[in-house]
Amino acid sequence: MKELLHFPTNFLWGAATSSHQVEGGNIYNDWWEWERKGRFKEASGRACNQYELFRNDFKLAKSLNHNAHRFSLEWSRIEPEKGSFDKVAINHYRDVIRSLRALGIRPIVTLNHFTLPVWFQKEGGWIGQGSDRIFAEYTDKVVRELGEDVQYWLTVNEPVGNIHGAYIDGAWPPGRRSLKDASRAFIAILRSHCRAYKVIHDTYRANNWPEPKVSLAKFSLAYSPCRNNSKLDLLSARIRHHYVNRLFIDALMKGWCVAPGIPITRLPLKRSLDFIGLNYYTRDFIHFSGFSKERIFGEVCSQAHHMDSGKRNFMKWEIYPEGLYSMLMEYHQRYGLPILITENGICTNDDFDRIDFIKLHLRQIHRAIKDGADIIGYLHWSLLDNFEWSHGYAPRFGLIEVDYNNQRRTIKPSARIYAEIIKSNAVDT
């Protein structure tokens, strides 16, 4: 018989989910722009049509013994035009929120995933003038509506990554390639962060209400040398590990709004976290690729001796659960505060993989709860198969399937595996 491996009581379990994913019909932001302009292969359109269907699919997650679910707010729906704020939409999003707590489910509220108005883009986006003062006045409006029924805050989504889509890579919006750009983002996210944990805290303590508990969503990639015996390749290899997984948090645990090693504002606060949101998926391969500053951080090696390295998905990142585990250790040991894992998923066409990845995963991070990290939570991506932005509709990366013809959800096997999971609150050796 095997062995369970118990997780702490009042373990947060659930999945996850963005508003331009599933919602459909986000016609202010930059994204749907792109999309109009055929910048990439598929549009959004309906998406999962969950603007419409929130109700059915909370309680789809309710059925599968979910009791937290992270969504994101639309922005550019809260605020289409600058300083116009809509009514309609802050209800809906009312809405969304009441329904998930009248279940008995904790909503986590994603302020930011990716999308921005068209009018904040215009302007510059985050690299345009005030742009952390227009994040947080936006943040202000919205807290004030909705925080009395919300605990749990993210401000924004993966802040290296977009910055890495939208300014080094360029094949998000807004499309640049520059490293002056990227470094300026880096700066005005960190600078929105801060302004938005200060008026989150604000607000809460000005109505009395439960104390908040604010954080972002980080993405975290396991890295590794491409030779294990070249010191350049490890150097690469350390360089992308400490400006991807590091340094954004590195700032925030200061108190500090930085550059590297640039002071740009500082707040009344011994930190601007509360906990670490932790995104995780894979691990990749780096090799060393010159000195310059465009290529100190190595590239990613994608030679065909690293496929056998483990088994992949369906877009080919690699299945590596000890990488979640060196994570969650390394988070734990360098900043002492709670982990909510906020994304861990996969996409794959043969669930069985899915029940397989869920398990894995859950099982490192039993063994870093064992080992002295304090994790709260486990949120899957995602809880329905939906729009992977550039990726389109091909990838599935859902708990329930999504048929977008008719927008038919189906269970699949994986998701009622998971809720056995929640409701035993254990996984298996």
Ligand code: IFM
The other form holds:
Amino acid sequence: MKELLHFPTNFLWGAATSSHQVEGGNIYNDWWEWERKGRFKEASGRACNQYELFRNDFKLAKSLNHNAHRFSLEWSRIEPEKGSFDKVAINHYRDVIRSLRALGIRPIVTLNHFTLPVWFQKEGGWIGQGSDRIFAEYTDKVVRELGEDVQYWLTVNEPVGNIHGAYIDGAWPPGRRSLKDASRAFIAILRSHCRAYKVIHDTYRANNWPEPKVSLAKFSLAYSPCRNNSKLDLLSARIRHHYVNRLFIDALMKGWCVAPGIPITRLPLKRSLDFIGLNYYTRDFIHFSGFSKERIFGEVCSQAHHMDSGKRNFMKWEIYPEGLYSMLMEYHQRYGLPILITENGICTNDDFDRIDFIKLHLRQIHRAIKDGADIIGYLHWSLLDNFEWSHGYAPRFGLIEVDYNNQRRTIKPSARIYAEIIKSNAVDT
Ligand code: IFM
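Mind sharing the form predicted in complex with this ligand? What's above is the form predicted alone.
Zooming out: every chain and molecule, the one shown earlier first.
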């Protein structure tokens, strides 16, 4: 008989989405503008039309026993023009939050999941003058309007991955390729997070609302050297690990949240994280490629022997559950904070692979809990099939299938297995 691995009581179970990937019609943001110019192979268009269908989708989540749901606010809807906040959009998100709560599903709200209002991007985006102040003003507005019904906030999604797409490989808006701009964006987003963290806490305190929990969703990747016996590959893999997985969180934990205009130096500020939001999907093999500052992070190696090393998802990412255990233990030991898994999932057309994926990763999470990590929940990516950024609609990450011709939803078998896991609060061995 199979043994059951039980999760802590009050564990948060659910799924995650983001505005641009599911809502449809986000016409005021920078991605939409790029899509209109044909910069990607597919445009988001109506997406899953969740802007209208959210009640129905949340009922499905409820029927699948979810008790938490992560979604993002679309900044460009709330503030389509600089300084002018749209009441209709704010009321929409109030309805979204309240309909989740009415179903007993805890809302976990991301303030920014990649897309930026066009006006903000035109002013320079994250590297524009005063971007952290502007982000804090947006945060202040939405938190005053919506905060009463929310406890968990994530300021930004995957800052390092976003900076890479937007400022290093240039495939995402604003399409820059400059290490200098990338480091400016790094500091600007760090500052923006810190200011938003303070705004949220101050607003809750001023209103006597129960203490909020604030973090960001941190992308993490497992890294291995391409050649086991190569010290240089190992060095590059370690440098990548440090930069991708640690640096941003280290800065927030050590209080490197500098005031505008002051260079990044250590100030006696408190850490600006109440927990860690962790997104985990896969592992990369790293090949040394030189000592110059452009090359020091090495190259991701896609040689055939790595591709054969294990199962891969539709986008050729390796399925590597042990990497999640390592990341959880490292974050637990290094930072000592509770951890919420804010994303973990697989794009595949074979739903049996999704069932395996969920179980394999949950077993690793359970192992980390047993070894002392304080893990408070698991949010699967994603509730629905959705718009996978520059990859368009082909990769299917959803627990629920979406027919984009008629917006019909079909619950996949993996969603039902996940619902049973949630119901028993346990996964089998
Ligand atoms: O779809 C994305 C999400 O927006 C951010 N994290 C990774 C997911 C899968 O690529």
